[in-house]
Amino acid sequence: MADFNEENVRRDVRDWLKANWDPNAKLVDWRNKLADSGWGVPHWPVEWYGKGLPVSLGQVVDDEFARANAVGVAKTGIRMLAAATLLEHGSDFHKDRFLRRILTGEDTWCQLFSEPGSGSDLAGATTRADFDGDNWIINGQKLWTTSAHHAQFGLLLARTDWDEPKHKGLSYFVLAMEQSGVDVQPLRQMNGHASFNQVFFTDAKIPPEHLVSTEGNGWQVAMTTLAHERRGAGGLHGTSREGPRKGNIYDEERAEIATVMEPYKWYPQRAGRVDLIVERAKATGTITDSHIRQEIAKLLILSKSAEWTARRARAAQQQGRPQGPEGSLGKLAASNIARACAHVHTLITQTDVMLTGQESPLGGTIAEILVSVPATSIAGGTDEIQRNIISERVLGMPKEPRFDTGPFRDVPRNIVT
């Protein structure tokens, strides 16, 4: 078991796939087989559906699955953040109860962290969890909850102690979404999509065994979830592989991915679509204007430089060097790129900027860019928060003095009605 090497692993997984893989199986049956075998999440512990392989050898397993065109465990959406968090902080009860159905895709999860009154300041959550002797009773409101409307479970950050400082009064729960005290409403954005939900809790119930880690330790657990989110474990990992993929199981997987990816379909437009710029400028004839050429060039320079900066960060990581400043800059660069894109698309599109929908340029794509880019500098941490983080953590500049360190009860906060 301890003697892993690439050759052994490759042979074992190849043999196992040869013996077991069937593109006409039912998706859940196949994934149960993966969970039992350990090949679905080989870097997980042997006790919990894995094989205890080092992460580096995971790539070998992935390669073999790709070679065989074999479908893997469910990985899209919030479910892998839930799994990672529970593996680190959950009890055996939690692992036993939740992990298998995460892998099979039978349960969908959502993240219940942000609130109307706590955005940048996530630890200022005021959704309350009060223990009534039998259950935790949840009241409050969460926001920006992707996929809440079809999730079975939510990762909930709620306040259990109002006399502790704000980071210490929070607890972390697994909440069953399908109950009467939970009301999920779509939240429409200014671009017309409703990718997110608002979730209202009115005396929703959580049994005591669904508390993760200990009471008051919720912020630490949430940090684990957020760290995995930053590393890209959640959300957008969901494009099916292309290739000669015919068979029932592929259809089932495609449907699963389509559902999970639905909220993200405008994300490329949110980023500004630098890829469209030069072709559009040619098509509209604006590429001959020296002013527009300058603006396009500035955008291309920004975008390429950001791309190379991300690669520098990745290269340093791969070589095991300490991460330089270049690793923290991507989000801020993306905001600048999105803004510059909207500006250049406007210059190129001219009067057609006034239109939207099918009849407008690129069947509405340009209009969608223009009304979506404002989200880039906000979602996942505003530019202002990013600049704080960069200046304090990367440049070592002194922190701002804080005014929210006393008992949370006394900290000035928003009145949410």
Partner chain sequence: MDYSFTDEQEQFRSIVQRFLKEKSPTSEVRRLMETEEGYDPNVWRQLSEDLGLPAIPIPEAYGGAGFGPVELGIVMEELGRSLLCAPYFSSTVLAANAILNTAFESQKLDLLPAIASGERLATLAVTEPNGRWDAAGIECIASPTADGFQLSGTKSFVLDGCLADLLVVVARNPGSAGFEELSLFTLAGNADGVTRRALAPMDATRKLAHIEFNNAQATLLGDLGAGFAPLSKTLDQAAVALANEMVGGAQALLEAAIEYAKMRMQFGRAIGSFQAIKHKCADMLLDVELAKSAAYHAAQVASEDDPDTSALASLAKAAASDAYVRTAATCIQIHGGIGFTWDNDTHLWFKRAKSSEAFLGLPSYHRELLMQQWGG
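In this text, rigid core is short for the largest set of C-alphas that superpose within 1.5 Å between two forms. None of the values given here were measured: they were computed from a predicted structure. Numbering follows the first chain given and starts at 1. First, how it differs from the form predicted on its own.
- The rigid-core alignment places the CA of K18 less than 2 Å apart between the two forms.
- Residue displacement note: A194 has its CA displaced by under 2 Å between the two forms (rigid core superposed).
- Superposition of the core reveals a Cα shift of 2 Å or more for T349 between the two forms.
Having seen the form predicted together with the partner chain, could you give me the form predicted on its own?
Chain only, nothing else included.
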């Protein structure tokens, strides 16, 4: 498509949908057709299921799909993080092997980064990958891995060289989860959910062609994954189309979303639920308390400011600009908002905030908010990590003194390898 203007793109996608959209089609068949057409991910390269359109025109395509009430490619979970990483760093083999099945939803993915002794210190990973001449042999443990219990593949960061400094001895792999050397165990959280898993590797195997980029370049590849995660490229797209939704394809999409989004159903509570604040204050009568009104006003101002920052990040993405500071700023703002929400909910609900069960405030939702909010300050990079990124990479401040330089095998660690 040589003429990248909104009018032509809108006309072309509308004509294509008119000729091809069928709500009674099978979901995978439809998404294969989308992959062949390029309209499923129009900003991807033409040779890899896209149209080569500027990112800024993606909204035009989305608008036309919404107008037709048409289902798009699979975007739930972290599969788009995998796709974005493989598009940037993967070989033609990786793209040919994995991208289409990501778009059709036939494969699900998980992210094998954090470990018990190096959650925030990602470069301190000690899961090891040793090449035996035929395969990479994986031994170690990962933690906080969402969806590992039903994933076919995992994005794995593992140590391949213990004599290099910590950031240089890592490599990035695609790991097949469904093998005897991979043991997935769910973790029960204090809010009652079990969204995360710990994953143990005992002589798990990875074929050499599943190494992404080159040996020792894992840190750079992982930074691409995290940049897209913080910017929202792998957002949790868990809502099916509005409007009339009768047909086989909608039934299959609903079932897919219900399965993939199950681990994330408490995520609105961990964000603090700003949307409940004003109505709760009115319902309880605390809206008349001047102190509580001031706390609510501060929270709403903070929330709106964060929303504007997120919009700047989305606008930059749509214009094809590189990742800026908005990701870390937004992540840190989300933590501050979540904590402020917990504080304000407590002021509004008072001692009843500790009650759980169906007869507690909003059927236990308020109590769930309080025990879920701490996760926002930890997941996806702690507040302390985000502050370091902002101070060092955005503000240009001096880096923290380091005591973990030199060969990684000589660096003191929390666990024995």
